[in-house]
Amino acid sequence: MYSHADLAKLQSQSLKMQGHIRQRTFSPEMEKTLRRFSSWEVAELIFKINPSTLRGRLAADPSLPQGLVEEDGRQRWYSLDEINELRRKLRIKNQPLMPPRPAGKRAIRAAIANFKGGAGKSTVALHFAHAAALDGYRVLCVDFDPQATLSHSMGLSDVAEEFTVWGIMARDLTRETERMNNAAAGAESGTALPRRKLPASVTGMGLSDLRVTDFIKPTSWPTIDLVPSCANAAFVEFASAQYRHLNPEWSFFAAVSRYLDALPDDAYDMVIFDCPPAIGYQSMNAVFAADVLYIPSGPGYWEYDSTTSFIGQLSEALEDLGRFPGALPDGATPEKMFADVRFLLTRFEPANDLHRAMQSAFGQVFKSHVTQHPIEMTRAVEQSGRFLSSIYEMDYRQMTRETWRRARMSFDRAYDEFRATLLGAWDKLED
């Protein structure tokens, strides 16, 4: 017979191994650091210009970042900050290198969601965030998944649960209840409006005093921040159900959306959600806050079957959203609208007949909603997953350049479609 104490003991044993793995995966201080990028990568893969053009510009203007030069003088290596400085200062054929961004609009939000475990949600979120950062965008990632794979891959592991999405939702409950009570106290009608009282277990946490930025943690990428998750945040589903009863008029599905609305419009360019493999309070908060829904799926029949079930259950959940008392804020449209919905095949093997057949099936059913470029399964991708890194973080000198480049090109093509989708959705956002 085994109890919760036995499970806690097993976790304690696993945490010791986790620390050992982290020491080998990250730096000796257990902090993840971002590598430098070669001038070849900067020119050809990031700026998409001829390497000789970049070399000529660097030689002509010594005030530009020169990077670290190898002893033989053949290669320069740049930090991401230096790359972004080059991006701001250089113009190629009289064109700026800054990425497109609609003026006067808030950051575009994309939810990576599917309740099938192993569909590649965290892998997609991690790679799209890194690709966007190399593209010159400022990115905020929100980890809704208690498994915290994205948080660990970003180098964050020692996270207290009050600084996760659960803390954001509990803070929102406290603040919204206080707002409602103030409105009740200030009402001039002859009938007194009811006041709502929250227990000390909620109000005593001090979450209402936290600033918006207190939930945001920096990562090893200077232009990527993260609202992390942790295993202890798994109880948010139980807590959220309890919180709803404490204040039935609290629009709980809009908690994260309200939190993001409090950020300055120009604080970030993209917000990427990594959703848990379930439809619940956390994932529905992500869906409600998202402008674009990106659904990754493996290329097998069971993944297709699960994805079909996911969109069906999500459809029913969204349809019922407006029927819950207090589920949505006053004045909100009862029907959730996405600017776009896309399906992305992951772990795809071009030579696999079944994978090609399932790609055709996805295309026949979902048509233009299926991305043209799946993410291919390669040895480099498998290796990056073992080391909690993206292909962009891996140094191509650790393997043959062609193996590394093939994996990177797969994610580059997928990201290019992702960016195009988000830019189209951005134009549909109200100023």
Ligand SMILES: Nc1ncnc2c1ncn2[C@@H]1O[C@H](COP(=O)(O)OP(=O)(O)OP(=O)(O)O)[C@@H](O)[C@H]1O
The other form holds:
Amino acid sequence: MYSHADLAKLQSQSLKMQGHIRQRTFSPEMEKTLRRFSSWEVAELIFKINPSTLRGRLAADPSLPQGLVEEDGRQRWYSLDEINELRRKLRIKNQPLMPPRPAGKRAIRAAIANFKGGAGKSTVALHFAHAAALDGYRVLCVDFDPQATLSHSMGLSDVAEEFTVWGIMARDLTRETERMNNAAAGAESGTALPRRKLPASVTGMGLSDLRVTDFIKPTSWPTIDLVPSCANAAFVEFASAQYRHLNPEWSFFAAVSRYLDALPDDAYDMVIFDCPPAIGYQSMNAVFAADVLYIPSGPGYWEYDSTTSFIGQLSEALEDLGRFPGALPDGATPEKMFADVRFLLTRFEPANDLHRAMQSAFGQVFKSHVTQHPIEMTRAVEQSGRFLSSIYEMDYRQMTRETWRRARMSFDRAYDEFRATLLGAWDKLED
Ligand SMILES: Nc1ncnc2c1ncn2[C@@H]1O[C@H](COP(=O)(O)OP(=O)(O)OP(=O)(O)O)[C@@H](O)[C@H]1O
Ligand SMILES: [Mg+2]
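Following the display of the form predicted on its own, present the structure of the form predicted in complex with the ligand.
Whole complex next, starting from this chain.
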């Protein structure tokens, strides 16, 4: 017979193992570090220019960052900061290398969501964040999933639970309740409105004093920050139900959206949400805050079946928000409008007839909502995952070059389409 204590023992053994893996994989300080990128990668894959053009520019201007030369070879290797400096300083054929970003608008937000477990959400979120950062964008990721896959793969494994989406929600509850109470007291008829009192277990956490930036952690990528999750945050769903009960007029689904609205418009370019495999308080916050909904799905029939239920249930949950009793503080309607919705096939094998048949079924049903470029099934994801890394973080010399290149091309094509979708959505955003 086994109790919760036995499960806890099994978990602690496993955590020890995870610690060993991190120690072997990351630097001796157990901190994840970002590799340098070769001049071949910088020219051909990142700036998409001729390597000889880049060499010529660097030779002509010694004030440009020159990278490090590897001991045995001729290649130079650049840090992401150096790459970004080159991006700011160079113009090629009179064109800047900076990626497009509409002026005067806030960062664009995309939720990678599907309640099907293992659909590839975290893999897609991680790879899109890395591709976007290599493309010159400043990225904020929000990990909404208490499995914390994205946080762990970004090197954040010791996070206190108050600095997760749960902290953001509890902070929002206290602040919103205070705002409602003040509004009630200020109004002429204020005395008629009930004042909500939150228990000390919520107000005593001191969350309402936390600044917006307190929830944001740096990662090993200088232009990617993260609002992390942690395994202890699994209770959020229970806590949120209780919070709703404490103040039924609290627009619980808009907490993260309000939080992100408080960031300066120019702090980031893209915000990417990794969602849990469930429709609940956390994923509703992700979806409500998102401008674009990106739905990854495996290429099998049951995944298609499950993706179909997901959009049905999400639609019902969003429709329910329309019956929300309170008003949103800025007078906005709780009717959620997305600038775009896309389905992305993952773990796709181009030579597999069944996968191709599913791809065409997706196309027939969801039409232009299906992305052109699925993400291919590749051993490179498994291999890089063993090093707690994305394919972008893996040094191509550590794998068969062809395997690395094929995988990278597949993610690059999917990212290019993602970027085009976000640029289209950005146009639709009000200033
Ligand atoms: N393109 C790919 N090629 C090979 N393996 C992949 C690919 N994409 C994802 N995987 C593997 O599939 C598994 C599930 O992927 P992932 O964790 O990204 O899914 P998820 O939707 O985030 O899962 P969860 O619902 O549990 O959050 C992982 O082991 C991952 O390494
Ligand atoms: Mg995941």
